[in-house]
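The chain that follows stands alone, in the form predicted on its own, written as structure tokens.
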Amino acid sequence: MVTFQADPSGMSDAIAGMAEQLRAGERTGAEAGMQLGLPAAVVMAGMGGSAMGGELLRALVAADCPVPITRVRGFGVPAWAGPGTLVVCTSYSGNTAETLACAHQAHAQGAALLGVASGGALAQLAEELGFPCAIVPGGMQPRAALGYLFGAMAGAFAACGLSADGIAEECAQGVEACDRDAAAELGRRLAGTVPLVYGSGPLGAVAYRWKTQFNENAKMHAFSHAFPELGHNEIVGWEGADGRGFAIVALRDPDEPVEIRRRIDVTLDLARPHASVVAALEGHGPSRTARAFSLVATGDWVTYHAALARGVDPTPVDAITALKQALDE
């Protein structure tokens, strides 16, 4: 008889480190930002876990930010990309090969270059070519690394004048705000569905977080999508959920605007009937950024304790590796 080890490369070390991996990744980031003066607009590529910090900084900042943000996910920036244009290559190995290859485009277009990794290609082509890049410690899954990521970008962003200071301190706080017994309560129960994750706003940038957590982490199919767009389409695909096993997780801030509150309200109640389980969640903190972080902590947490449900071990992720390796052969 086999025992199943819960969590023997201590993924739950990992989620419980990111408040103080948010404050060091800043420091790095701030350090390298400081080397960049003030783009007239930002391209931020990387791919899977290591684009997820800037997917969820863009959500943050975007409102306030005094230049555009877009974001690629794959081998090249857009040809507009050029001098005056600031690309933020993220990939924590240093080796992703689409990042690596938005890079090298973004350099021979005449864009100003900032790199977040652990060392690797990219770091490498960094010390060649002379642009900033923010390393940040190795060893780990990039999705377990997101504090570092993103804090180190937040701190970069800060430093040329892209955003406010004190972001990522703003995130650990929401981050330590987390109810892990909740979470855990939340993860158990919501083991044997599909999920579908909804949030409005930034917080739609944290339901696509939760969707990718039970990817790798749980090793279940899960889905997200945002407010109020959804109200335009998904809605629809209720109707054929009934005995179906979908469940609603809907990510909430308290002063979400009135016409979105109504929205998720009225869509709350009529999904309800269809769906398995339905969980609304209200993030915790003094600021939207912290609450949008508390909501990422917990969809860590519940992912985390889904796969334990499972019986699965929450950090590797073959499928990954195996698609990597047939891509090589």
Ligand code: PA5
Contents of the next structure:
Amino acid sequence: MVTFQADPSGMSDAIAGMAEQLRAGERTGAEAGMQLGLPAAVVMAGMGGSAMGGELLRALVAADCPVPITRVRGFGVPAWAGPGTLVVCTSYSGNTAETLACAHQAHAQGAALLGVASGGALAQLAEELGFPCAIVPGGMQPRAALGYLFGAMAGAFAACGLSADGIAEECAQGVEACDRDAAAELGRRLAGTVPLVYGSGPLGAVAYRWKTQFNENAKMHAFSHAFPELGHNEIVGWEGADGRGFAIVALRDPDEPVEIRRRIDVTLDLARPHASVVAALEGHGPSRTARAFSLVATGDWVTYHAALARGVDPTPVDAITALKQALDE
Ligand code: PA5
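Next up, can you give the form predicted in complex with the named molecule of this protein, since the form predicted on its own came first?
Let's see the whole complex now, leading with the same chain.
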């Protein structure tokens, strides 16, 4: 008899290791960041799982950051990214074509660079051109190394004055407070749905992490959007939903501003009759940052359990591998 082995590549170990990854990544990033001065602007470059750390860090620190932070997902950085701008290039493999193109262009325009990678061509380029590169442990799926990648960027940001110290530690505490049993149950409930994941403020970025984790861990379609913008477009789509396929996951925070709270409450009331599941979740932890990362970890566990409920292996991403092979990357 053939038995189904649920998680043969050990995705659960990687998810369970996120808090320690955050702490280790922060130390590595701080060393690299000490070689940088405070820039006048920051561009975060990276793709897919490697872009997520920068996406979340930007969402958490942009409001208090002394300089603007923008991000690119593709083959180039803005023309203004020259002297005085820091371009952070993150690629877990170190070999992603888009991210390498950004590094080359940033260097040609005279920008300062920071690499974050487990090795590959990006680490090599850093050595050749003499820019700092935070090297994180290899051998994982990029999305499973989120703690290392985010932690490294947070450590580097603090070291060069872009953000407060200790952000990764705060996030690690939120991860440790995550309710894994509730996440497992929700993952099983969402396995047969198309989840639409909503958040506001920094939780908009967390909602996007959930969406991509549903895609890659559970091999299912999922979408994300953010309050208050979704009240001006996506809310109308619920009129056409028949209450069966689509589910809502609303990521919330006890400190959400009252004008946002009212919009979320009313939106959930309007959409409820049209959704198969409506789940509203708050993260755990003493600060908004900790609670945001508690919800990141929750999403990892939810999508992991959705994968198991669907009978798929959460680790491999064959379609991405096939695309990269076809492109010879
Ligand atoms: O999850 C994945 O495997 C992808 O989204 C990759 O992260 C993406 O293709 C970029 O590759 P890398 O992370 O090695 O730069």
